[in-house]
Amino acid sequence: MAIVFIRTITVFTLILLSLRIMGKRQLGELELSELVVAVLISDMAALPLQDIGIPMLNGLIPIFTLLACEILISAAAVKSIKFRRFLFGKPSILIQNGCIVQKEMEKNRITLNELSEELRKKSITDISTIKYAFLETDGSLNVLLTSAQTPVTAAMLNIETEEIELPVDVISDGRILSDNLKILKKDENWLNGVLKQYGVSSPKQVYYLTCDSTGKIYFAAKDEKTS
């Protein structure tokens, strides 16, 4: 039992590290080579777990080899445009100027139902409002609307606006994040004052509290059942 436990922890840790090295893509956004490596790694990792008679290295060496191949392929793809195009292909234009490009739909084996579904996910129901719809190499659909359908921005109206500042977590589930207080150049005396403003006496009563550089605060108290 101890051997199985140790093997499981070792393989689990190695797979996590491997996928972490591969990058932060979501599963649906993996390129072809990344998907192949991810599937093979999971398959290879299962071998020493299913049969403890198989040496551990027989499962680990293929994982390291696949990971090295993926790193080399990624590096080559970054350096060479031709290699990248050969391996990953290039985006396809499924809609152009409000017209469906039927040739590309057939080439990529995309049905009208699938196209309509992806457009609905983006809250688009009128194809005539689309300037371009790209089927990216990872299988996702990106849409550019016509200029008449593009939302108006402050820049278009020559309106000056303040830049959005990212809020900093100060209290998370009742715990004070001291390092973040230093980022805001605040101290616990300031925090205690903020808590009094919201009618609480202890950080343990706070579920979530953030503050940005402009001083804007978001406060959420803990529910009574969880406090």
Contents of the next structure:
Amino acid sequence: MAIVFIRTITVFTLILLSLRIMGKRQLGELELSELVVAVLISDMAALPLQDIGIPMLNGLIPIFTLLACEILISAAAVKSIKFRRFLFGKPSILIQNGCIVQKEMEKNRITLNELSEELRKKSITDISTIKYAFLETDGSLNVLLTSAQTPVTAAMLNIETEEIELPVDVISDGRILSDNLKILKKDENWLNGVLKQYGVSSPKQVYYLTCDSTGKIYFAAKDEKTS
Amino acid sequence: MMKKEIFAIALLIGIFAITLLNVHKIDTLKNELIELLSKSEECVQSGDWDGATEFAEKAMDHWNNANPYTHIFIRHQEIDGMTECFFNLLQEIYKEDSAGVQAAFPKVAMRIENIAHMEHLTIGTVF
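Please give the other form, namely the form predicted together with its partner chain, since only the form predicted on its own has been shown so far.
Full complex below, order starting with the chain above.
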């Protein structure tokens, strides 16, 4: 068992370092340590399941060890900028003021095809409209357009607008969320009144109902087949 | 935030402590079994087959009684292999076959040594 513990930490460290060396392009949406933990845990958990001759602890101990390691790594990353930079690296600027930074492209081993693909996913085809494009530490690409290309906002046109309030779920798939009713400072009498307005007699006939602090309601009745 | 880190450190220390306790427990079991097997072997050498049988059966019973623990911490394949070695040893003792017993004793002892060694933290076992 001590061997499993030591091997888990050794393998975790080695995979962490290997993926760090491989760089951001391998990671997709997960941060480095999260990816390692996800990959290892899924494999480790399967071991005692694949072979019942292997004690269950041989699967559980690595999982708990990985969990503890991940907590400590992420806590250390929060507390120390140096450690965070060492572990996760830092974002790279691939495009600046409409120009592709070729040095960063080469450093991160990103091809033009991959860059174009990521920009197309964001509905951007003209690179000259991009102020900054960041390759983040989790491998995702984030883009800031030039101010001329940024969509116009009400503030820019000096137009006063109503503030958006956060809608709160009141009924979800036929179930009343009582805690959320309390947040809205409403009660079931109010809810019954709303249901009557929409022509339903029971919350069970409601698929989704939300309300915000201004009283704006979104209502969706259940389809006949599902109610 | 601090609570989670303390929990994580405590978890790591706890797991490591359990693994070290396991090493100690397996070592203790190994030493007890080898002591009984040594006594059985001495009886064989002095021609006392009844004594040899008694000590060998005690060793096997001691091994079987440790089953609830060993099945949680040791690969079942190893446990089955060890049990089979015990059966072979007892078979040779019942037959009063000196030559067979001479081969069977080291086999059982080596098996239990290997099981205990596999749990130890050494360069060889880790890598």
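Quantities reported herein were computed from a predicted structural model and do not represent experimental measurements. Under this definition, the rigid core comprises the largest set of C-alpha atoms superposing within 1.5 Å between the forms. Residue numbers count along the first chain shown, from 1.
- In the core-superposed comparison between the two forms, the C-alpha atom of Leu184 has shifted by at least 2 angstroms.
- Shown in the overlay between the two forms, fitted on the rigid core, is a CA shift at Pro167 of 2 Å or greater.
- If you fit the rigid core between the two forms, you'll see the Cα of Val200 move by 2 angstroms or more.
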